[in-house]
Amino acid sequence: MDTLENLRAVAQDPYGYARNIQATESKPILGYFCSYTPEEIITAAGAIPFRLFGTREDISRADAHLQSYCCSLVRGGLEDALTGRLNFLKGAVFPHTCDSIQRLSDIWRLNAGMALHFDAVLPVKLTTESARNYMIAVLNDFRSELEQGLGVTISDEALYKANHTCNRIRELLGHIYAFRSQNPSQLKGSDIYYIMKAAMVMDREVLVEQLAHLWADLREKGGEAPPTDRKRVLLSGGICTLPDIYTLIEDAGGEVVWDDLCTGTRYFEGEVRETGDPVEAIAERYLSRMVCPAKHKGMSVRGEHLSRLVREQQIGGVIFLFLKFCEPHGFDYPYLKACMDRAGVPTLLLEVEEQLPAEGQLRTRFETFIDMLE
């Protein structure tokens, strides 16, 4: 099995991958829902950070604990916990993302039956010295709680190593994204989806080797592919759990060459300084990376970032992809759309749950949108 096929297999059956780890290795696995989860500290503790994406199964048990207007990520994650499908997890980590995730933490603690539970509530406003100090304090507390929960010592040396590994992963993902942007015909959009999903669930020490092999394979293809007449599209939003989105856009004449997703570029943006205090270095990356709607660095920061991506990647149109009932992204949408309108960039809003709308309906929407693009 080649590297890309291996990453695709992990992404298509992440729970199977995790159960195999549980059966063959001694590494504990900790679930998480948000890219503000300090993966470096988890990795330094000898554990595997494992991102949760909701469920493909029917949701019934979770509805006894959550309102129907909670998003499918929150309801689906709890459903899998209550039904035992996440029994490979040693525990879960909850940073503050939104009100629904914050309340999910309380419900999870009482009902999921897991050995460990961690809250890492990072500051929301990231522009002050007090926010920096608070961020560092929360991360140090998490380090101590993780040591106690797993019965390990997380040394500075282990953190330096984890910081380096995670930096290398981010660097390789950046290279792969840039290759896709320049050579969209040589790497499908769904391949990027599978690579990113695998990157968020695999043992990071194994992952970095896999990504290095993949990047070497891509470089061997060399040069830029001949230009195509497909329209260049950017996806913007929270998480994307639907690989068919990319295929449908491609079938309609588009090409997703970049994104602004927390399961995309926001996951690997920035790097952790590898000198000085390793926990402070992790905090500094969170303070400097591009924010999602869960954090605040200024009224115009996200719009300016999106406008810059559109220019740099020569984007013809932006598709906003939101989970239904996701209030943080819903609040930001009018402002971001206005930024795109001022720049003359066409946009399409798509609100989805775990299941896509009827394929014919979605195909028509994409074809109509892409026909508008220059």
Second form
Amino acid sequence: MDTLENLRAVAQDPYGYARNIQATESKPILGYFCSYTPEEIITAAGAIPFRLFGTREDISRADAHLQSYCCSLVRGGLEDALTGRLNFLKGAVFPHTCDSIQRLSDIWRLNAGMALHFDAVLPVKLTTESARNYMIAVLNDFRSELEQGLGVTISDEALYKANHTCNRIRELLGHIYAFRSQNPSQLKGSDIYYIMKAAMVMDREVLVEQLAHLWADLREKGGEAPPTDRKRVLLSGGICTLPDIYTLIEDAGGEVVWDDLCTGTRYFEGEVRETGDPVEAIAERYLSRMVCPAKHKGMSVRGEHLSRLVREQQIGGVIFLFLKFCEPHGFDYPYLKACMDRAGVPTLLLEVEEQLPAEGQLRTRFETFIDMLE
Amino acid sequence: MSDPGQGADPEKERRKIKSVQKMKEIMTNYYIEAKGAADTGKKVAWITSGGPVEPLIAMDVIPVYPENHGAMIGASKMGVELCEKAEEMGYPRELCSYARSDIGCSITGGGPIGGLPEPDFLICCNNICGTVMKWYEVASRYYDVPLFILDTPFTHREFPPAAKQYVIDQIYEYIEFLERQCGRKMDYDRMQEVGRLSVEGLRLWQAVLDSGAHKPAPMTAFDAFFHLALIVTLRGTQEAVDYYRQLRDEMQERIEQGIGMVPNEKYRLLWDNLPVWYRTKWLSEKFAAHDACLVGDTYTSAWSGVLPYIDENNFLESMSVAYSQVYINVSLDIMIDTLRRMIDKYDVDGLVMHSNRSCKPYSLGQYDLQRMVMEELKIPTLVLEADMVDERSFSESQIETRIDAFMEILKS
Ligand code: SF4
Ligand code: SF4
Ligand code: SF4
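Could you output the structure for the form predicted in complex with the partner chain, given that the previous block was the form predicted on its own?
Once more the chain from above appears, this time first in line as the rest of the complex follows.
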């Protein structure tokens, strides 16, 4: 099986992948929901950080714990935990993010019956010295809790190594993204989606090898393909768990060439310094990388960042994508849209409920939108 | 309300809380002063309800609470119209209705008091939710004024030393921020005095709320919702202390005279979450018609609930730690402890939970709390799905049916 196909297979059945690992290796798997989860520390502890994306199955158990007004990620994640679909997890890690995840952590700890549970209550503002000190302290505490929970020692050497591995993964993902942006006909949008999804669940030691292969393959193929006349689109928002939309956008004459998603560029942006204190280095990446809207780094950073991406990647239109009931993204939307309006970039808003809207309806919306683009 | 045309019913008159008038006066004067700040040269700061207001009082800054404003909007039934304004601007309907209605008000200058006075700067403490941070970012961009964020880590199982240090560091950053904004130094003697008044006010407020433990209760949670405004808005002033002393004394008199707020108090209930501002009267009458009295609530006691953490001799630093421990900045396990204590103290027969669509940190997890209360404490519970300001999320017939059914269980 070629590398891409392998990654695709993992992304299409991440739980199957995890169960297989569990059956054949002794590596513990820890679930997580958010890109502020210090994967480096988990990797250094010899465990696998496994991102959870919620479920697309019917909800049967989570509704007894959650009202109708929480996002589908929180509801779907809990559903999978309660129905035993996540039995391969040794535990879960909750960094502080939004109000809903914060409560999910409690509900999960009280009901999911997992052996381990970690809360890493990271600072919300990322602009001050005291926040930096606090962030480092939280990460150090997490390191000790993890050592205790898993019964291992996390040496500085192991951390350096994990920092290096994760840096390499981010670097390769960055290359692959750039390649796709320049040669959209050589690598499909939905493949980027699968690669990212696989990257967030796979054993990082194995992943780094596979990405290196994939990157070598792509480079060999090179940018020989003729440029397409599809309109260049950027996705901006929270998580994206919907491979179908890449295809739908392509069918409508567009091409997702870049994103500002936490399951996309925000995941691989920034580098962890490989010298000095390894935990401080992890903290510094969080402080310097592009913020998610649940964190604070000044009033205009996200708008400026989006405007820069649009210029750099020659984007014709932006599709805002976030889950219904998501407060952090909902509050930022009018401001980000205004930034795009000022720059003359057309935008489309897609608030996603548990399921995507009917395909026909989406198709029409995308077609109308893409027809508008220059 | 007494029936016009007939003389006032003396029984009803006797049950009315006399301090209400004074409270209205104080709030009116406060808003007049705040709205006239531009003429008096005083600075205006917007601050979140859980935020440390005391340093503002000590610096002679007028604190303005958008959430209190949101409550007024709700109570005057203007919520839907203003929320819709914000929705037209692109703010999703799923966002907190305080934020939506207030944003709507900023743009239109509408609402019950013609909009809030514009802020010179903003103080946001996220001990109540992450929502306020996003909301204040919006305000900071809109009014183009600086924003100070006091980041108070959530307690899941413990509040570690690093978190304590972090909030203490921020108190000094907060004061520096104020000094910069006001162009003068903090007077620490004054600060000490404000701290003392704050603690005194909080104790008196707690004493007012404690009076609900008496049978019959001289006041209900609906009264507490109304009298709460000063402990939020003017905490740390002599005025608040004087007012709550008067109110506490009035409650003591009522207890001595055996005056209960609900004529035939038979069932005692505890309320959880924010009020349904546009339906307080309706709900209060609905419960009273069943001889049920809401004798206490988790919301209005959240402010004084942190008193045990405050050290008067080290007010500033202990305040920052204390305010990090407010009722909704802690895990469900810690919340259930508080609920258990309150259920015991007020000797209640049932728990009424407002599942408030607007407020995720307060409401998500309620179903688990509900289960714990029923299993451990064996008291009946009722969950009402609604929203504090946005009437579109209130279904009268459904809520009525649920209350009636719940009361049947209590009566059987
Ligand atoms: S949007 Fe923010 S809070 Fe949500 S998963 Fe991404 S980084 Fe975490
Ligand atoms: S989608 Fe939004 S509401 Fe849901 S977990 Fe992520 S940040 Fe929170
Ligand atoms: S109602 Fe809840 S979400 Fe809204 S501002 Fe208050 S605490 Fe925050």
